[in-house]
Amino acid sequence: MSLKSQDLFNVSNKVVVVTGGSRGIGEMITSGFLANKSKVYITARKEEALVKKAEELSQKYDCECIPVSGDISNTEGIDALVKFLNDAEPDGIDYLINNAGAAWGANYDDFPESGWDKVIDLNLKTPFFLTQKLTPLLEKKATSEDPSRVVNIASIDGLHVPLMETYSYTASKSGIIHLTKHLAKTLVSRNIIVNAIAPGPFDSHMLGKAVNFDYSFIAESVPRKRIGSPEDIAGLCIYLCSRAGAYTIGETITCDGGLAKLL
């Protein structure tokens, strides 16, 4: 036993996949692991701007980044991620971080199917047959004293009814909390434990779009007076792949400067 923090939240020479993991929330989780030497795999549809990031990671933090690109809003992208990852490590890996995500706004009486099939199937669907479809590997580095991860992206819109009209993606995140809660009674039995990360305001592609990149007023909403940093979801997301996470099942943690409960 080991209660010194760099035993409690090592995550070295660990193997990650973050999906989505080029840019935003992804790619604060993802530099995070670098930063503590671990291999992390990220993926995301546009090839060239995920090899450039890559690139770009692999050598500010002297660890090994590796670009995946890929659609894994359908079977057939999913299925070539698995195969990919399989081939690149057939001894396993450790946390998979379910990341990947999309949003769709619009009135309630225009909202259009294709609105909601885009992303329920990122945001609900994709986790479910991606850790389905890994868990093989996630079982062959998972052991009772060191389990395997999965880290659900979900948000704190899947908690209480958001100001926009994203009808879908409050439905997405709400599902994948309590899916979170099914995975992680399923699957603890084999040594991989589940848990999910509901973020507030995060500087991301996501969020910018919708308010043109000025976050000055979301910040003063926040109890914090902040949107969040790389530190606060890195670490949260480490914490829960970590030693010191590893009693810690089936939890979906917010981390959203207070928005959640104090307002």
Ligand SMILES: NC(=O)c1ccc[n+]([C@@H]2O[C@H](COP(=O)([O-])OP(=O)(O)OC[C@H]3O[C@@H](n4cnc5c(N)ncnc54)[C@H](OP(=O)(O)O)[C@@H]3O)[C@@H](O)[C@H]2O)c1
Second form
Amino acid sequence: MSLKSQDLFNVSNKVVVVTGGSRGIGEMITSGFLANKSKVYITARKEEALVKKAEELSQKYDCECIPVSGDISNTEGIDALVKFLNDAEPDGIDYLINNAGAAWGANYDDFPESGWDKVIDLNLKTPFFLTQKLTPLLEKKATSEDPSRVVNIASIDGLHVPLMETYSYTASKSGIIHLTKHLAKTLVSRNIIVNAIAPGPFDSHMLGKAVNFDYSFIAESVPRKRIGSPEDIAGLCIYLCSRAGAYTIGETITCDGGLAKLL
Ligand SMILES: NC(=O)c1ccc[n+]([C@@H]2O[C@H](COP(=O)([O-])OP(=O)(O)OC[C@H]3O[C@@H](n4cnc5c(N)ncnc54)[C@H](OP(=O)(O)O)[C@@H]3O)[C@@H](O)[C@H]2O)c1
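Complement to the form predicted on its own: the form predicted together with the named molecule:
Next comes the full complex, and the chain you just saw is listed first.
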């Protein structure tokens, strides 16, 4: 047993998969693992940007960041990623971070069915099927002393009702929070621990587009008076994946500067 921080929070030499790792929150989490000497597979649809990001991060952190491009919102894309990982890591993977997500905003009266299908598929169905199909690889590395981990990136919008009219998004995020508990119950006996993080506002394509990349108004509304930083989200994710988080199961931990609870 060691209670030293370098042992408690150690994630070195682990094999990590971060979906949607090419930018935003996924890039922040990927950077955190690379900075602490994990090998990280990142996924996204836009191959050129993904490959460039993987090269940039590998160089910056002197650690292996491997791009795997493809659309994981459907079975075909999920199966292709699972096959790639089985071929590349036959001895197993340690952590799966289900981060890739999409949002859709429209007035209540005009909200289209396509805005449900796209969001529910990627935000809710994909984390289930990707976790299901990667369970054998996660199990290969999992032991009672050092369980494998799944971290689902939810949102505080799954806990409260936001200002914007994003009905399918809030429902998908509420769904992933409950699914996290259900998966946690199923997988704990297989030495796989499942938790979720509910971020508040972070600099990203998704949020930036909605506010013209001016976060000042949002920052003002957060009790901590700023948006989230890479340290905030990477720190929490590393906690959940390391020895320190090995007794925390089925939780959804907010990372929002107090936005969901203190307003
Ligand atoms: N930013 C925030 O303030 C905030 C707050 C709460 C929760 N979140 C959650 O955090 C997660 C990351 O969001 P973000 O804000 O960082 O978004 P983002 O900047 O839009 O990044 C999304 C990532 O997912 C990838 N992606 C999107 N659709 C995909 C698909 N069908 N298949 C594979 N990859 C796909 C994107 O790459 P491609 O476009 O190349 O596919 C990108 O790498 C999401 O689950 C989001 O709901 C974000």
